[in-house]
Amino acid sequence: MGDARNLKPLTLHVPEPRFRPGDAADFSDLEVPPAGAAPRPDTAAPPRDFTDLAYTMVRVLDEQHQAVGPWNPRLSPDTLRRMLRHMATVRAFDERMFRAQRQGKTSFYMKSLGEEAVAVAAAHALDAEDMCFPSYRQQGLLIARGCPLVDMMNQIYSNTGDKLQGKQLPIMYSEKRFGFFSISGNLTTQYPQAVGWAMASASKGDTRIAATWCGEGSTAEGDFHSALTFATVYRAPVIFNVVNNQWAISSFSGFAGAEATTFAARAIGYGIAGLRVDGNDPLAVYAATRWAAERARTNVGPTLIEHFTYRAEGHSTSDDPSQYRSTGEPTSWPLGDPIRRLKDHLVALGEWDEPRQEAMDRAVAEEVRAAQKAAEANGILGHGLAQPLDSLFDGVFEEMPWHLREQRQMMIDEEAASGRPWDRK
């Protein structure tokens, strides 16, 4: 080895922001390939023959609104519409909770603002049959698979309906009916969890194949890495979504290894499958979601898609983004709004209007005005307890050990003793 007073001193690298408050955004340097630039492998081909779709970014939706390219999966007008609508409902469903929060009716809310496409899109690309494992932004699952809003909203508030009976934060739904796996707040637990299911799909010879979704940031957590490594050696017919918003709760991609090289790289060390998509463009989420879904059906293995977006709201109601991100940037991002896409594509098809939109948008706001009156009929969260003290014991396991058993049976018993029930204030 040689002299190494003659070496400079070593270095670490820590990442930093592009713009912090006070700064003004400008993305004019982002790589934003053209709409239908993206080469459309068939889905039977070895990963290691497209590793260059993990560095570009898959669009279709071109600048006059056009959809280009082998990418188009070319959906009716009637698809579209129902996008556009569930989409819609999304964003109405946000903004009204959100006020609900801050008007105390609830402890805790997480918009999905500016990301609606990821969810609506892919919902719609898959079958009604597959698996959803969703992290916490993706509740344009449960709306287009038609999950009732006033179940939703009674979740949130933890009140009489809530039929998890309070035991999930608020956001966090579990919905057997529409293929919806709990949401946990320890972030990606759902991505081993839809790897295990979906192996056990396979193995039964089923034909129902598993999805999952995390943040940028989630990916450096170990249970990410361990999923892809059981994915790859078992060609696990899964479909990996990493939602690449450029935030965390309240630090940039960069420090999630966005800086070094793309999310959809990182299926590349796994011989996995990798696709990079503008997130912000309906047609690029469903085509990909729908190439990924034919792959895993046909039992060519798993695919990681990065759809690259942007979170244009706080992480949650309990964040400030305007202490550590420039207040431009939601409206310099250069892929613009995923439902203005989708209606401008639909008008210059001559299948929609400004008319129609505004009628639409009024009867969206109207129907989450009404599921939300329904729900607080069964009561909001600062109005106490709303389940019996002793069902705390009940929907946790399939079976109640024996244990369990004995403390509720104590509650009760001390309940009655007392002579007057468990307050619930």
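Definition used throughout: the rigid core is the maximal C-alpha set that superposes within 1.5 Å between two forms. Remember, predicted model here, so these are calculated numbers, not experimental data. Residue numbers count along the first chain shown, from 1. What changes on going to the form predicted in complex with the partner chain:
Once you line up the core between these two forms, the Cα of Ala377 stays within less than 2 Å of where it was.
With the core held fixed, Ala25 shows a CA shift below 2 Å between these two forms.
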Given for the second form:
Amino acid sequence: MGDARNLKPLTLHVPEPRFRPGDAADFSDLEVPPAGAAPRPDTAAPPRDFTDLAYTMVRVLDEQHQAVGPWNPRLSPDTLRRMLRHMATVRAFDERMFRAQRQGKTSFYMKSLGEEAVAVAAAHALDAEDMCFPSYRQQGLLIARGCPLVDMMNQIYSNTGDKLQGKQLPIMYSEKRFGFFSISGNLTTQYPQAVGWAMASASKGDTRIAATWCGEGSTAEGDFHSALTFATVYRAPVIFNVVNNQWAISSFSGFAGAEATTFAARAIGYGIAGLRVDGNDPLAVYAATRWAAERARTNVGPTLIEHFTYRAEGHSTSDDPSQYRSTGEPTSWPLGDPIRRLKDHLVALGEWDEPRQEAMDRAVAEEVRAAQKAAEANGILGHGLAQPLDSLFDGVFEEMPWHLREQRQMMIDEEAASGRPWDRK
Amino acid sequence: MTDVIDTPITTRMNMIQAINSAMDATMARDPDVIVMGEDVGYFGGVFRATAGLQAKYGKTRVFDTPITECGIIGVAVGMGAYGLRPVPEIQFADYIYPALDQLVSEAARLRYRSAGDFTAPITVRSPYGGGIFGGQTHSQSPEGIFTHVSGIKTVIPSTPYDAKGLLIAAIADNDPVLFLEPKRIYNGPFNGHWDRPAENWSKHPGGEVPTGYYTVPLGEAKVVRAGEAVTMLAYGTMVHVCAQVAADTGVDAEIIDLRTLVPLDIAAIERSVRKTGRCMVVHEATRTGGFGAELAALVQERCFYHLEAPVERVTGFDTPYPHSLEWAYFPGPVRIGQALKKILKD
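After the form predicted alone, can we look at the form predicted in complex with the partner chain?
Now the full complex is given, and it begins with the chain already shown.
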């Protein structure tokens, strides 16, 4: 290959994460602005007045564990303690369900270790009636909204108590009663759906707003951009959350464009308010969500919040992160552990202490253990028939057409012929 | 089930007017029905199917959308989750592909995956099919892509009367429906003879349409011509082409307009094929893996011992839809006539 004009050959840039297995992780050059430094615009301000907020980081908790600056939501100690407990419950729940998968009691699980603040603090900042369109790592929304743990575990086990009748992969919850939309598993499809829900709410003169979540990796999906376009066009009362946990399975955030800009900056091109927030700072997440909810509820328009955080474990039970990233990354992540940070803040306020923390941890562990016991009494995946065999065909349509009735009969005949000990009752 | 008509008053309509009238009648009764899509608002749609609806029902119920089909269907799914009954338009069926994930993985699967916690009661309208010199991006018949998907219904009318009644039934249905409109017959039935003067709906019985609210039930085929020699299964534009071929050739064909592909009226098909002993399937869409293949398979599974000849498929070719060679591609009277000869020769 040559060129008559004697030009230098082009080169293709393929992003590469800074640390791979065997490398020492060092995040010392990560820019972390001091807590309290970011200004807090009026909720009625037009997005073009504060585009800087898409490139900095809203942080409230400082190194001395104090809440500082204009974003300090000034929450009561009771609220802070509730948030702490909800985050601790998420972590304990994750731990037990991860172990349950390893014990062969279910097929799949996804932890949210290190990201608990993103969902829990948002749930506290939203109204209970606001509608959530989550991705698969916002179990904190359900726990903070009071969904019984046993119901969540029943779903994970696909057992007789599973309200989804064993039709969905574990953790793909659907909880309309807690304002929690059915999780898809296909990425970012929930984004335009949240916009549609929000548009419907606005067109009906309702007061409820919608919030949605996706990972930084799946901002690359077309649905993300369709959603932002729709949202800005109709000023939909919706909050877009991008959980930037740095990793999409084994692909680091550079494959979603993080080498070039922030994810909050995606908002700017759409004329949407964009905030970049310390996702491991529960007070910052709360304050940003509250601010965005106020904008949405007063018809100012949508907000995109990038939660800068870190996925401290694998994507799911199906991958081993030590195969693609430095094992030192989780421990050297400079923004700390959200639970530890909120606990330290409460202690600094004189509203908490070690004995109470230990008592809470024990209580939470016991609550999760009791829920697991109750759920396992309803069965675990693969041990016996938890759902009637013919329920396989229920819910494809509201009314079952002839071809499904025929196929259902085929299946029943096939099972009878197989001699397998299915109990169809 | 039979057609339920709430007023005996009828008038002449073309298919566009009938579709418009269906949305009008539905929106007047149900404040949760909303219409959206590219150019459907103030302008009333590129085919005028939504003309006058925005003026009548306001901008929050009838509005233009950004040009993102993925967004249009995704937003409709979210509106359905809220409790609305959206009727999004995809301007041409050829443009539906960016919305595939939202249709296949979301709208069609929502009831099942959430065990009924959420549903997607949306009706996606889209003009489809060729015969208008629309080239490859304004002529396709993608119905077979959607009939292959569990959880979505596919409806295709062939007359203004059916278009209105079926569309009202589709909007009232609590499951997602893909409502494909054969745009070649928007203004009049097309008999396949492209070189003859175009007809309009004024003389066709299907152009006499009740002015009020009525439904044609989903899942019911219609015998448009009774006959003994051969069963012709068709839908959309091809119903009229088949009827013309029967008239031209004098073959005593029984022509069944399927009207709904999923769920299919298998009983009507079986009844007819058992009577005639011969079956031909006709569609504009490409041949391989088309809905005709499903029909042929069903007929041989269920009527094999009544068949006196192999099931014939008459379809478009497995090429992109051409522009200048449109009439060479289109399964017109000659292709259908030759297939008829073949199926009747023994």
